[in-house]
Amino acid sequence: MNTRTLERVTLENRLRQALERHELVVLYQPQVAMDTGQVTGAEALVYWLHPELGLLSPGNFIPMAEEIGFITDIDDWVLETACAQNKAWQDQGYRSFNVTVNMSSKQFRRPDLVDQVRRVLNATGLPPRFLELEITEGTAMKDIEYTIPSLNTLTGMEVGFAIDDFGTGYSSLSCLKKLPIRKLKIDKSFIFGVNTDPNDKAIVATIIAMAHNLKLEVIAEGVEDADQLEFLHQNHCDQMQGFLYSRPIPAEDFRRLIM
């Protein structure tokens, strides 16, 4: 137990220094249109290049960052890095598309969120319409009356919003219709099951139909095989992302995809 505690404390201390030591990296996973196969966006995902443990995925350290109060520093850095990268692609002459940045609940509820997003957009020169912020269903639905003003202000600036992990929370349709969002992302746990589980098939088809009736786009995450892709295509899902097309990749590799 003492050994595990020491390892945890050591990892926490190292994580606090990860930004200063340039150990955090942003990888980009393509978002692809179902009808054309064209890359329509990029989700920015933060990884930790740990000197001893190698490349750690977000799930290995983001919960710790939230616990120790370091998550807003990471969120700020990822937001600025992703916006600057998208602007750089545009300046290099590549076609314009959205970059999607995940936002923790702590980041989303900070009083100066709107000012922070505005500052980053001004600093990087990225037009607001090419930034999409992604929050989980739980974050969006918690204290919804607090959520709506920030969403309205940012969408008024043309910043887009997507709801992540849709279907895993407890949102009501009466709440969902109040949110000024433009996209729902179907949680990958349902996509994994569409090949074998009739319930998952029904859930995914229902989410797609409901979203379209609400004039929202739908993106499926975690698409890994051709059967999943075919099912989504048959049910008129708008976009997909997943290992079937590409894993999260460095900016230079992503650039080659959009050349």
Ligand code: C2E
The other form holds:
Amino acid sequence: MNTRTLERVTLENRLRQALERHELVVLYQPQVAMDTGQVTGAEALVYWLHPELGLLSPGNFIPMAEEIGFITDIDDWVLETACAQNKAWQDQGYRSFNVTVNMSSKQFRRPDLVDQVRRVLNATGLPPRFLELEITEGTAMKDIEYTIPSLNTLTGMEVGFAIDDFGTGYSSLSCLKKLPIRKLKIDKSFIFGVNTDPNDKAIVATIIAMAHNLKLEVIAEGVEDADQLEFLHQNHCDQMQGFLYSRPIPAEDFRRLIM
Ligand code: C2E
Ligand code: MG
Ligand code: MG
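Show the form predicted together with the named molecule, please, the one above being the form predicted on its own.
What follows is the whole complex; the chain from before opens it.
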């Protein structure tokens, strides 16, 4: 075995132990209303506090977790942690807002998904309307006849759905119109380009207009500077998320933002 394969195998084995060893942490990135500047949500992002390698961002290990079939364990844990955290903030008397949890395709396809979400909501006591689940276009559009019943049941319970990384996957508009979703999240690659690329400007403006015509909310991710924010303002985007306002931060620091 060459060194890279060996490193990979070691990392895979370590990842399986990371949960039991309490090395995974959830950081929260604020979502902000464009008109009021108020925090309207917190996206839960899982990080790995690796004893030797330091803090690893999800991009470094989520794809591996998907490959080795460990992603549903992670998604379960993040869902429970994030719901419990949001309930704790509510119990501490802060103004209520949504917590947004990313859901892998594998998790979304679990036959017991609805039961699992209901169980976590019951166990944590978080009212369902304060939970939003993010799935990608690929996850939502694949086997649409199969996904719509789960979406309908969860939406019926008042759990919200957002389409993550919108514009980068394979979206069919005839599928999109059938999905009982609440929100589109414009992928950050388009937001990065709005200052310099007329095509990105056109795409972002079009997604915002389309979302509103479909009576959906729309949020921009990856907002890093004031010019991008201004462009989103002019085009009436509802919410923003990005380093300009805050990076993903520990729950304790998030509390200071909502005080
Ligand atoms: P995502 O859900 O699209 O999350 C947004 C990513 O953009 C995050 O990267 C966030 O840190 C980054 N980001 C936010 N604002 C900015 C900005 O202004 N500039 C730049 N350059 N980046 C920004 P992160 O934390 O590395 O997460 C990567 C992906 O990992 C997430 O993309 C999500 O798909 C996945 N992920 C994270 N947590 C979970 C989880 O608990 N379960 C599953 N299934 N996937 C997760
Ligand atoms: Mg996301
Ligand atoms: Mg995204």
